[in-house]
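In the form predicted on its own, a lone chain appears below as structure tokens.
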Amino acid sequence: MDTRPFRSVLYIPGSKERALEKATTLAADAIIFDLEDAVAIDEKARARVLLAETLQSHDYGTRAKLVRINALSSQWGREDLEVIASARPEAILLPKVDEAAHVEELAQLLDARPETAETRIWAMMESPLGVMNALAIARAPRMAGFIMGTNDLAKDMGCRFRPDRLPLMSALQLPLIAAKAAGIVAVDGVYNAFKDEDGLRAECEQGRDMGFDGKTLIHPLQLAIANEVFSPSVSEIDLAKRQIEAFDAATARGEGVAVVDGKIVENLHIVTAKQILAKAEAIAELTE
């Protein structure tokens, strides 16, 4: 599993030169350079060339770089891949993944190109069939992560948007569990009302508590909240350190458990504590 933080994953239209430039300075952990939904049909040919040139000429630092191509079944997908391959993309985000065969097809195309030997695959989980096939998709070749496509999921399921997202909960949890089982990253879907800070915070907190690694975002204004919510808090870091210290002391005494703040601390809690500290350290490195 990629150990970099994926707290904030920002969509950037591949056709917008100014947005591509600005993205080099934004506090996003990852960027989705979008050639699919964010690009009009008559702009797709120009956008793929612009994006390939930009990726080769601009420095996006430590940000993870995902290129969302059009579906391979569309009239644009294979040409997207043909042009973008020259930029040696870090990862291709494949939309409309219904089954593992879709990922396998892309993996074979990448295998045939020496310039994409190291390119990983991420999958948009945005259909009921994709959700039901999540574990097989997560285990497919080159897979590195899931992006939840909640707008498409809601449309295909015919469910209503609610602040608690209860109608979508099973569709969110199944791919999340599959991603955890396969050891890949899982990123929550977008929050559409980009000026609604309270709503965004609540949905980020819900996704964090469920176990998602971060949140996909549609506007730079959403970055600060996502980064804050998906970062370990000062109190969480302090507790993790005290748990490790107490458990080490208990182990030295020949004991299997420790007690911190009136609660039992076992080895499984130490695994979580170390993960928290490792994430905090990785985030700190981004700001150095």
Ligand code: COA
Contents of the next structure:
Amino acid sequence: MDTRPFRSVLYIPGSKERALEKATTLAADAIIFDLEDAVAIDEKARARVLLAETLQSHDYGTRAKLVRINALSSQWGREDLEVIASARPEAILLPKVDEAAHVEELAQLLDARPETAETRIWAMMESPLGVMNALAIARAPRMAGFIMGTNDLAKDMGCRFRPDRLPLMSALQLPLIAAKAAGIVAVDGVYNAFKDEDGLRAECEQGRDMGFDGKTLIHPLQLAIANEVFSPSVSEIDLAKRQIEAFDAATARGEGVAVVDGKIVENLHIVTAKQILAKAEAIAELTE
Ligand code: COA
Ligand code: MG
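Now that you have shown the form predicted on its own, what about the form predicted together with the named molecule?
Full assembly next; the chain just shown is listed first.
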């Protein structure tokens, strides 16, 4: 599993030079360079060439870089791949993945080129069929992560947007559980009202509590909140350290269980505590 943080995953339309430029300095853990829905039909051809050039000439540092191509069944998908392959993309994000065969088809195309020998695949989870096939998709070749496509999902489900996201809950959780089972990253969908900070914070907190690694974002204004919410807090880090200390002391006494703040601490809690510290360390390395 990719151990880099994926707290903030920013979409950038592949056709927007200024945004592509700006992103070299933005505090996003990962970037989705989009050739699909954020690029108008008339712009598709220009965007893929611009993006291939930009990826080769710009330094996006340690940020994870995902290129969202159009579906391979569309009239643009194969050409997108053809042009982007020259930039040796670290990952291709495939939209509208309904079944593992869609990933297998892309994996074969990547296998056929030396430039894409190392390229990983991410899948958009954004259709009812994709959700129902999530485990097989998560286990398909080269898979590294899921991105929830909540706008497409809500459209296909015929469900309404509500602050509690109850109508979407199963459609979020099934891919999330599949991602955990397969050991791949899972990133929550976008929050459309990009100037509504309170709404974004609430939805980030919900996604974090569910177990998502981070949130996809559409505007730089959203970065700080996602980064904050998906980072371990000071009190979580402090508790993790105290749990490890107490458990080590208990083990030294020949006991298998410790008590911290009136709560039992077993080996499994130590696994979580160590994950929290590792995540905090990975985040600290990013900002150094
Ligand atoms: N990534 C990087 N930079 C971005 C950005 C993004 N997603 N969105 C905006 N910016 C930049 C703008 O280029 C602008 O930079 P400048 O000040 O240097 O000119 C600055 O942030 C402020 O932008 P603003 O004027 O507030 O936004 P806008 O009105 O031009 O655009 C959106 C608003 C929503 C259209 C735009 O943010 C966007 O295209 N987001 C991505 C949408 C997307 O990819 N959707 C697909 C997945 S759902
Ligand atoms: Mg979509």
